[in-house]
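This document starts with one chain, in the form predicted on its own, laid out as C-alpha cells.
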Amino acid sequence: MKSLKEKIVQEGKVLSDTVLKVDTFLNHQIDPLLMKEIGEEFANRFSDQVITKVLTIESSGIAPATMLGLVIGAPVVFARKKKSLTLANNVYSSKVFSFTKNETNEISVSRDFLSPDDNVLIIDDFLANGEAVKGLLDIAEQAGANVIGVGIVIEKGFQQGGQNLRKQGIRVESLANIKTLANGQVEFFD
C-alpha cells in the first residue's frame, strides 16, 4: 500500500535494528483518513470472503480494525489486557507475550461476542513475532469461531512471525513489509 509505506518513511522512526516508531500516525496520534485508507484496503483483499466478526487487541489495532468494520458492516471485538469487574469469569482467554514492553499480557474477550457461527478475521498493527497473532488465535479457536485470515498494517518481515502463520497455512495479509530497519533506514518488500 503505497500510501501507507510513504507514510512509514516519512514519519516512522527507526529506533533500532528490530524497533519502528510510528506513532504519529497509528500507535498513540490517529490518522484517520489513513485508517479510512487501509480499513478499505483490508475489505478488498478479503473481498472473497465472508466476515461476521473483525478480531482485534487493544489498543493500536482498534483503529484499522474499526475502519474496516465500517466498511464492511460487521462488528469489531477487541482482545482486552487487562480484566474488567463487568467481564467477570465469562472470558476466553490467552496469555501473549509482548517483545516490545518485555512482559506477558492475559488478553480476554467476553463469550458473548465470539461464537462457533463466526467468521472472523484477525486485524493488528504490527506482526513481528507473532505472539499477539497467536493469542487473538487462541482466542477464536476456543470460541469454535472460524478464522479467515490476518490482516496486518506493518510486517517485520525480518523477524518470524508472518513466516511461521504462513506455514500453519493461515492466509496473512499485510499492508506493508519491512524487510530490513538497518542503518537506521526502512527498507520494504517488493
Contents of the next structure:
2 protein chains.
Amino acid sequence: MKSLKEKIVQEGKVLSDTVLKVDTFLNHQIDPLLMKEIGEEFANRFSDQVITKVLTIESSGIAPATMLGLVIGAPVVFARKKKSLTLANNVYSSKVFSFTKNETNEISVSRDFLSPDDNVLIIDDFLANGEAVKGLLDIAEQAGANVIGVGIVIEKGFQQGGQNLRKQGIRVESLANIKTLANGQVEFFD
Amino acid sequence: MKSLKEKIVQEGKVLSDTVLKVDTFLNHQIDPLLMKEIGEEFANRFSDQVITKVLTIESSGIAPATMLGLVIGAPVVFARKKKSLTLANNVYSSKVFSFTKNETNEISVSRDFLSPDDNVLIIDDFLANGEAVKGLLDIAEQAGANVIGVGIVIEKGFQQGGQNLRKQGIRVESLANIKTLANGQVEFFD
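Alternate state requested, the form predicted together with another copy of the chain (shown: the form predicted on its own):
Below is the entire complex, every chain and molecule, led by the chain shown above.
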C-alpha cells in the first residue's frame, strides 16, 4: 500500500534493527484519513470473502479495525488485555507475550460476541513474532468461529510471525512488509 | 442524540444503580456505523470551534475519537495507561483513578503531540466521576494547549463529574445524559 509505505518512510523512526516507531500516525497519534484508506485496502484484499466480524486487540488495532468495519458494515470486537470487573467470567481467554513490553497479558473476549456462525477477519497494527495473532486465533478457535485470514498494517517480515502463520495455511495480508531495518533505514519487500 | 439513546435502551444492560454495560456497541464490540454518526454529532456540536487535535484515552475512547477526527480532518492522540518501552520519558503524565476497575493508572501523552498551538477537544466514552477527563485536562494544561471542550458519548448525569467540570467553566457536550439507572431502567435527562 503505497501511501502507507510513504508515511512509514517519512515519519517512522528506526530505533534499532528490530524496533520501528510509528507513533505519529498509528500507535499513539492516529491519522484518521490514513486509517480510512487502510480500512478500504483491507476490504479490497478480502473482497472475495464474507466477513461477519472483525477481531482485533486493544489499543492500536482498534482504529484500523473500526475503519474496516465501517467500510464493510461489520461489527468489530477488540480483545481486552485485562479482565474488567464488568466482563465477569463469560469469556474466551488466551495468554499473549509481548516482546516490546516484555510482559505476558491474558487477553479475553466475551462469549457473547464470537460464535460458530462467524466468519472472522483478524486485524492488528503490527506482526512481528506473531504472539498477539496466535492469541486471537486461539480465541476464535475456542468460539468455533471460522477465521478467513489476518490483516496486518505493518509486518516485520524479518521476524518469524508471518512466515509461521502462512506455513500453517493461514492467509496473511500485510499492507507494508518490512524486509530490514538495518542501518537505520526501512526497506520493504517487493 | 436519538439513535444513540435508542441503542442504549435496546442493548444496554443495567447491572446496578450505577453500572450500565454497553459492551455490544461501545466498550468491547464496536458498532462502526454508530461510531461514525457519533463522530458527526461531535463535529456538529463543536462546529463553532477550530479543533487542531482530538485527545482521548485508550481503549474505548479511540473509536469515537477517530471517527470525529475523520469528519473534521484532525489528528487524534490517545493517552496511554501504561508507559511502553518505546515511549521513553518524553511524556506529559497524570494519575487517574478508575472506580469501575478500582485501580489507579498513570496516563501519559508524548510531548511530541501536544503543544501551546493546539486547540484540543477531549473525547471519552463515559463520564461518571470525571477522573479520566481531569487527567486529560491536566495533560493538556501541562502542554500549554487550549482546551475548547469535552465531548462525551454517555454521561452518567447522576454522578458528579459533568457538574464539576461545568462549574469550572468547561464546556461539556454529552450525546446521551443519564438521569437515573434506578429499578433497572435507563432514564435520560431532557
